[in-house]
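As structure tokens, one chain now follows by itself in the form predicted on its own.
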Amino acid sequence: MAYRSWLFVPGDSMAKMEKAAGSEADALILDLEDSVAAGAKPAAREAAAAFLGRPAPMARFVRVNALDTGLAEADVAAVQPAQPDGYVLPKCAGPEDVETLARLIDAGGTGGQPILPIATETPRAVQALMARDWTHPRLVGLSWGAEDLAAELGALSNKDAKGRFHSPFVLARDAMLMAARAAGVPAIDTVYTDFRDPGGLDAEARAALEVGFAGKLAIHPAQCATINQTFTPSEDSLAWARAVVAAMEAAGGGVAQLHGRMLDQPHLKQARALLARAGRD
């Protein structure tokens, strides 16, 4: 299943988790890592636990801690008993991270989940999403992060004044989106900071849906529908793509035509997309 809205929650808050589970987000990120404190990720990983052992009605990822801290095996090691839909992994430099943390996910015999990386946090992540290719069964879709990276790189930003993201970021988001189509699945746009301005969020999320992406990353319950929207196809673009179908299986392939434009067989994969998206296809 795509996600469109996926909603981080700081894993030591039941409160928090509990408030999540009535938002509109697709999928919960109860996170291990950088919301939590570094005394408190044992009872993070009890309280994570315990939240995954309740009914909810979305799919619930749980985001362990960096693979080069040692503290990933043991939040595995904690909630795999009680079944999250995924894993989301942070500071993921490679595709043999991911194989790495599927096998600890395996290790208790009962796996199998999907996993999302946050791919860009590092430059050494970009380099690997230019030139690896990221192929990987357990992957649910690929994700960047900017402010990891501006750490990374020393920048005092990672937006000008008007909100646009200065041109390093623009890179790794244009390589995490690349990388993640031809590895064939969803791309995610990572957070809007500011909680409080849901026209930005809007702005930017709908920037991310022309260019590709499917869904975006959330840190307050607000944005979720927000994002819904956005990456939901309009009524307008599924009867576009409707037609289209209905055109191209009238020509028999090749080309059509439909209001005057010519169309091939790029506009046929865009169509139905639209439609799987939708459910409809």
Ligand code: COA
Given for the second form:
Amino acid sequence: MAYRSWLFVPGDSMAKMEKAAGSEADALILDLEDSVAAGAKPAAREAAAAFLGRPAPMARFVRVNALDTGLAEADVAAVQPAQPDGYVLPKCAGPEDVETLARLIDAGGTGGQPILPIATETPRAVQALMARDWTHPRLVGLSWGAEDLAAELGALSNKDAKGRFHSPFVLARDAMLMAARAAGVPAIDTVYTDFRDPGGLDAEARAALEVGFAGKLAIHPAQCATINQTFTPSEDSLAWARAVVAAMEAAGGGVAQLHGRMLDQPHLKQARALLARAGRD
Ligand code: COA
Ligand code: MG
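Moving from the form predicted on its own, what structure would you give for the form predicted together with coenzyme A?
So here's everything in the complex, that chain up top.
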């Protein structure tokens, strides 16, 4: 099933993790990476493991540190006994990094958890999105980030004055979407950092939905309701989908019409995907 809202929570803050457990997020991402200062990593690992030991109503993933930091091994070792529902892999450079993390997770025995890579954080990763096949049995989706990529590019900003991503970041996002759909997994849109601007969040989430994204990362609990609503098929779109399936079945062949518009196999595929998404619960 595709989670719609994925809420980041700094792993060194028990107060925020407890607050997040009461949010509407479909999944939490307990962060051991960029929101945790270097000196606080050991305490964050312990706090995240303790939080995982208590019940919570949603899925809980852990974002480990990047593989090349030398910290990921200790991150996994600390939280894996508490059995998170999955892992988020930042600065993922290619499918081989997914395999490396999967092996780390499984090393202790009770592994098998799914992995959500953040797959656009370096120029090399963006090249790999178009060049490689990212299919992997542990992939639960692909997501992207514009902050680290901006730093790698030497960019001054990732958005223009109107709040639209500059072209290199649109390229990265689109490449990630292609790689995700080619691998048959959900595409998850990046964070909207201006967390006091619900209108801007709504517009960005809608634009992502329109091109095929299935969910969005969040940084604040208040963003989850908007994201969930955007990525839940509306009654109108479900009515359209049911009408398409009925029209195609009635026509009994490859082509039909609905309200004067031609329907063929791609429309049927879209309609079935919408109905499947609605049946997620
Ligand atoms: N998870 C859980 N609780 C959160 C939260 C989050 N991501 N973001 C905010 N809250 C809590 C706050 O602690 C506060 O709780 P309180 O009322 O009990 O004190 C409440 O929600 C309201 O927060 P607000 O005052 O609006 O924001 P803030 O200034 O406290 O926090 C951020 C702003 C950006 C620091 C915070 O949203 C945050 O830590 N986000 C996640 C950052 C992160 O993980 N980044 C890495 C991925 S990009
Ligand atoms: Mg980062």
